[in-house]
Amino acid sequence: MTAGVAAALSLALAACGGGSGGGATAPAAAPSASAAVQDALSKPAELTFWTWVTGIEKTVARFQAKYPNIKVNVVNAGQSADQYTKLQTAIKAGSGAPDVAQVEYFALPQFALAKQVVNLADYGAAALKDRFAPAAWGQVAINGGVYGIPQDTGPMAMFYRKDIFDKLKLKPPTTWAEFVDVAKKIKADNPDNFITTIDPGDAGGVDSMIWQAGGAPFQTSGESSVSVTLASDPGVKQWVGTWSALLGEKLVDPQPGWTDEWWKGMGSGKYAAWLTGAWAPNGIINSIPKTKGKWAVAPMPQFDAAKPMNSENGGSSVAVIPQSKNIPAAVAFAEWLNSDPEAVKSLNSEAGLFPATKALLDDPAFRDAPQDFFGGQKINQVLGDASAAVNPGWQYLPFQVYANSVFKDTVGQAIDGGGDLAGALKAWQDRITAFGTEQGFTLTSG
């Protein structure tokens, strides 16, 4: 799943955990509460599921088969920042959240912080670290909580026209010195071309590229110290002295992604590349069929060849409102719907989501099933292969979905006309430790 950007002003405010009507606390787990999760699966229950993962329903329906007991009702109440906002109010309003929600990556710390999501931890959660992979695991664990089930990820690779390479006789760059070279050749080629775009109004993008250079300049610790480095970040000083270069020689081009011009632009070649997480095979293949068999995929170009890193674009986890009236139940259906082996193999082949479980990233039916949309390339070994390089130490701003609104006024300006990335990087850095200290938070920034 894509990161989302829409302002969510009130999301962040209530992130501080002591605004009025900031969400009620999950009741006291009782001693034992792992017991009560299994024996809710035998009592009747019924559950309200928001999410807007198309297909999911399927994956639904086998819980309810294997546990005709429990009804759940699924409700798309919108995508991303538009869900959060619907349950923000909610929660405030005491009244009107689901039982279980959808929370990607990139928002839970600000649900987190404000006990707006219940701690899994208190319901035995932790016992299913080891069935994630780290870098996913490491994303719902927040503050020494549990606050959500991983549910897909997004390893960053690289889907690029194999077609357009073959044809200059281009390798798959493996680093990013690399990259730079063969995007000038394809710029020669074709001065109409590029080897790739970068969205100036996607922070979730631009984060990712940033720690996948090794970069961690968000840093939370506690329930309110944070610490924002986007201005001396070794990890962002590697990405803005590489992509400072291909803006600068036109060699990318500034576009904002998913609109029609775009896959336009992805169907006819004139984009030879897309960066992006693990997710991205059925986009490409619902949005562009007719590149059948052009398309290839390949890891990431690194920074350093010899300490090859990853990391992740998108992904959510389901998490556990405190409003619900069968807190166990609803726990036990999320812990069902993401970790049970029959439900993630339900989850990538019936709603096309990248997994989380370590089990179906080294299954061998997963891993070296020949994917014909991709010339037969087993994709999912250098996709699974992707997941396992992934850096886990990444953390998100408690109040990211603030931080992603004003990305396009700041960092994107730059991107899109060539200006001063490391400049524009630091306005962004002023306004989000401008907000935080509002919002009561201490920041510290640099």
Contents of the next structure:
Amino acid sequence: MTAGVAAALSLALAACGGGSGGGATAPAAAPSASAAVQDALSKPAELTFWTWVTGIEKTVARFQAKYPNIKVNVVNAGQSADQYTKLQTAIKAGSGAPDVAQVEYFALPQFALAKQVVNLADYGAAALKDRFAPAAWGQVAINGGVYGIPQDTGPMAMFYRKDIFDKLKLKPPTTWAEFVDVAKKIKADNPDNFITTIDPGDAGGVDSMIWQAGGAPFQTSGESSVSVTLASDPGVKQWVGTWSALLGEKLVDPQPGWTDEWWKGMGSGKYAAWLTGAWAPNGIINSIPKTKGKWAVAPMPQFDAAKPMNSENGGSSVAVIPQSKNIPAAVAFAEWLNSDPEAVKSLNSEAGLFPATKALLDDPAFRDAPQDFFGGQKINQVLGDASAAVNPGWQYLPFQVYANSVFKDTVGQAIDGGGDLAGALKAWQDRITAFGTEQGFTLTSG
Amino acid sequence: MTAPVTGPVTGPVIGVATPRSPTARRRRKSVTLTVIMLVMFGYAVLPLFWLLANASKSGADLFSTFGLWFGGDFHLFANIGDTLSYQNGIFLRWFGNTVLYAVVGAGGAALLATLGGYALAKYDFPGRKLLFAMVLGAISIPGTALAVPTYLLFSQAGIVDTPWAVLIPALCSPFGLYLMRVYAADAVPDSILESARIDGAGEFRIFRTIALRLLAPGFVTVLLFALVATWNNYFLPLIVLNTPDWFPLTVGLNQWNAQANSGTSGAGDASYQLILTGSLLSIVPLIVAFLVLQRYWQSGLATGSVKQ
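The form predicted together with its partner chain is what I need now, so please give it after the form predicted alone.
Following is the full complex, with the preceding chain placed first.
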């Protein structure tokens, strides 16, 4: 497609989107407000969809059953950073990219600002806003556009070993101060045990905890102004205060996640809690099945119990790649996949994703289902409330993939060696600032 | 390890001029060397043993039993069955792909390197030195750094996401060419070539019937190196292949691992069991190749050519 045609098309579509917003859509069609997008559903098309979500083929099969004209090839082209490397190479090469691709929230601004994903607002996608949890929508609404359709989220929660807490007569901590106390009691009971772990290589985990503390150290305005305030952000300072103490007194174990040793610790009770996203249950159920009935979930500890705040860890959107030969059909597919009630139910039950959409988050059948593995606890109530409490002010850097890759050399070192967290965060900020400047962004830091 | 020592241990042997049989020299024992050997042996074998022990456990036992010993139930065969049938048996497809890439790629690389190395060593032609210098330069560029430019090039040629994108780079082995040139310079005496020419043999016949045999140990060495390199190649296939049906084992297994580690992926994920069992299965052919080829390699090195 030439640039002229694309521009003309997007103008026409934007006009349509403005005129037919609201709930006036035909019942059988996808929820988009754009006529061209709905039109695309009835015309023959072939789409390639890059995703690493296993089980999503079942959801796609439902789409095919409903819209047999559109053939969707599901390709697992690799996960996260692997897939982004390929995607960016293919986009640069001018061919070989898919029509639709899975992109995590933390990586989306990078693709959006480089114009490597389609602005879906041009196709009327802004009308979908009310269908999603505000925090999820906040992750795809970048710079006044809409660059992906939210697929799943990971509101933070505290998964903990109920058996250990009960044995020591402990209650799940509601504040970070209580968390430190509980950590000391667990240590006092057995010096080999820890309340939890922190992964020195996982920038995402630390980002999520800073976000949960009300921090917003990364801000982008316009196309090229970025501010990085890891050294002065009040949320960062709160996180540093608590975690310096936890690390200094060896109350938490600096241990990379997902390793043999880590899973063993999770299974044996060496680690009493896991602070992570709402997607965690699958991992626990699949990897340490012998701990069935021993786990429970509670909201994240708070810095200010009067003003509960939460954050996201992980989560993905589905974006459309400009190289697509049939952008309207690609948009229609992405919209259906992540917001049609039948699709989102399938994503949750058949692909195991924690929903981004209110259709499910507010659905009593979803919220009130007791979970056998968690001793019958209705965990989706806790996780759904955790989703509602997410602080929507967070932004990722337009080069977060790079920033995360150098986290290990700076903050990770301090976590691992019990060093100075504040100094390490400043070092991380310096690396981020230098890289951003090289990339042509205007950086302010503090 | 050496054969058991039978005769009495004699005094220290210094230098090589002593008229004793070579076995006499082997009788010397050194505690330090033995300890170092044992440590190295443990270092090499322990991960293999860990892999074998853990691939034989059930999913429930994996993270709840001691890592360096077998679990309660012996699940190896069940795990192999699961690995081979997961995702409609895609593991076998990956296995076949890897065999294809390794056999065609490494075999071709070894053959091309032998032809090229022989030509560079034994024929005088304009630009020979320059060509060789360029090959030496090529060795110093890591393959990983070339992967993205290679992708862009292949994208223009329209062979991205096909087996050719993995096979063509695998056929080029600058290190192999360098090795074969050095090896051919010594292993194929000029006098043999001259006498063959006097007897009226054509150049290709000389290569096929004389040089190739003399170069066999070098050929096998390059083949082994290329085989291991192609078998373990990860970054290039990762970049140039998008369709899982063409993945080699390295990329496929890593994808399973990412799935097992993933929070954002769903139910029915690959479990750690499949990855461990798949890894175990994927090293078996390499071990077999080493055991089989090593014989030719050693016997070749021991073969003399002409009396000097």
